[in-house]
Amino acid sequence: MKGNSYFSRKLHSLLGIIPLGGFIVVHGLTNYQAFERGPEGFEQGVHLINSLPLIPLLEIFGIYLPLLFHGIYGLYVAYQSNSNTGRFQYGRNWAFTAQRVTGVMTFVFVFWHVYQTRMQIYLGNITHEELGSTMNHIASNPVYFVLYVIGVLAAVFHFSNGLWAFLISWGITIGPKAQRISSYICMGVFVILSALFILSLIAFSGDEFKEAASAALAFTNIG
């Protein structure tokens, strides 16, 4: 059983890093064109991705399966674990128990996220091209921006966290000195990536998104 648990959580940090850290971090380099070349170019990184071969075996087996079983046994550790904040107040506690914490709230941003995008292209309701608007429709409104916000900060701090974590579960950083500079450029990958997908978000509810989300909504009244 000992075993088995042990296969389990190397299992559950390594597809927390790989594959979807490296999702996370193409993601935020994809929604950043919003930012830096408005809604043509991200509209040509949306299209990129999505012209990729097999993509919706990479999706399955890249993205989902990963993300499910990541998901649901991370829920099952952070129901079993302890927290020791209460006993031991210095940062690695804290940083222990808001990695559960931020664990649960990415799952449901995360699957929520999706259901508002992804899950509206495989329906029919919207098409690739449509993604900007879509953003746009969530950006402007002020509670989903918030929220939207707050899931980004705690799917990025759980990636960030979760990768000083990876590098000494994996005995890749030995020592306090290797964990010490680990940590820093951790807390520079969270500030980082942070910024990507808030300037996106700041971009997607910006007048351009919107304009070109008001010329596709007539565009479609004509049609």
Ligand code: HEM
Second form
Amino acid sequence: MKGNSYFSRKLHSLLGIIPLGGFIVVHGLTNYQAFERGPEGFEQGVHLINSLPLIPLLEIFGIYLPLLFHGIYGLYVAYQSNSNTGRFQYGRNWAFTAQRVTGVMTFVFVFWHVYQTRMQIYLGNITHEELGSTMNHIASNPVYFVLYVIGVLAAVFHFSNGLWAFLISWGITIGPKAQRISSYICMGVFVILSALFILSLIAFSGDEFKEAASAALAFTNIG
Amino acid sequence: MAQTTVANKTVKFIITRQDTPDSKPYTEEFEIPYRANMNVISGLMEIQRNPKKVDGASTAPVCWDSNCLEEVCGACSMVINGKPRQACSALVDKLEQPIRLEPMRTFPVVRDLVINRERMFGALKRVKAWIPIDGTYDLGPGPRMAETKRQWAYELSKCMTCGVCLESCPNVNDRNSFIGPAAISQVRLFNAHPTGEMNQEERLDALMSDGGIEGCGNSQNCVRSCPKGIPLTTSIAAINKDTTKHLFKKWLGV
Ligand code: HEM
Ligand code: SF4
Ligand code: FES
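Now the other one: the form predicted together with this ligand, given that the block above is the form predicted alone.
Full assembly next; the chain just shown is listed first.
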């Protein structure tokens, strides 16, 4: 593997979908429970995930290491690219530049977001059950809310457009027609995932999540 | 000589010049008499005949490369009004004035508009873009190619190594080792040939080593810029499929 950028690049591409793409979809669906079913729904989602076996291993090998490899190698890939959208104003060329810009934005956002949430649990400042009220703190601050919306849109665009590129990188969509159809599907993915995340942010900013911690405690007591 | 100059009508050029490969580029403006049906090359020839700038001061004639003058050799590629294309098929009547000429900076500039496209020929050598049929005895006729296949393969064979696709690609630059779209499409061409196919793994292996196909980032500028209308992005995706299959076959030891 040493010194062959073909392998590194293939790994980078694969990790973008498995596991990272899978993770962002599950993450979007879990958060959406906050909108659809309120604090209890969200707590159940968090609870369900935390009841999976071998959680620390899943987190390390399923999220942290793939994210670090894809993220750091992705920064290098972005560094290796020029942007020539001034000369070539085609939609796909804009998407090429946007893929790199949103990659860097996602990098910053993910580290900040993990620091605010998962890291606080590691540090012992909050518990899993208090995540709902932590998110309420964040989402009810207008500045944080806007930054989160920007970060979420960047990450979701990066994933959706990356899915389109992934299908080409692995030779799944070959002709222009297949690539056009897949671009419509990926746009659909972008709209749906964005809606899931933004609706959950709106839900988190609501007052019922202020009491999320106590509600969650009640839930764990019952369950 | 027949009088073809239209009274008072002129053509303005702004040309990026560079005296040596390492010296600093600078621009010079020219204004030459208009003639019917001029193209950029005939404009450059006029400047060569009378190398005077717009202010009347003389200067060294502008250097450029050209050969076929019918858009089949690729030698005269340059950036014309911001877009890389062939100067011989760039008609003055269809260009906005002043006409801005620049060298394709993706390649090393030799002088003025002359560039060195050696990296493209090097790439063709690396991927073995030929069909090995030399031997010590007559191997007889090879397998036939199906007509339906020949038709699309012919489109790929129109590549003139002009470099426009590399110039348009945001991933062909000093920081990136991407081989560029043209050579990948040539691998597809030679791997489609019934005799060439016998060596297809060698070509795929070349594209799966450092500075091969992996640098493609799907900006798809190449397919929109190629003067020959070569379906470059289809070629790249098709070779992505072939290299992926080849990768798994090697891992599984098939
Ligand atoms: C953490 C910061 C990240 C950075 C700096 C980053 C950077 C990049 C870059 C530069 C590319 C373009 C590669 C190319 O065009 O060949 C890319 C592709 C991709 N990224 Fe990311 N990325 C990050 C996070 C993510 C995340 C969280 C996901 C999943 C949700 C993801 C999914 C993808 C996918 C699917 C591709 C397409 C792969 C392909 O072209 O075959 N990335 N990334
Ligand atoms: S593929 Fe098209 S643009 Fe690229 S070198 Fe060949 S003819 Fe020129
Ligand atoms: S001189 Fe051959 S392409 Fe222009």
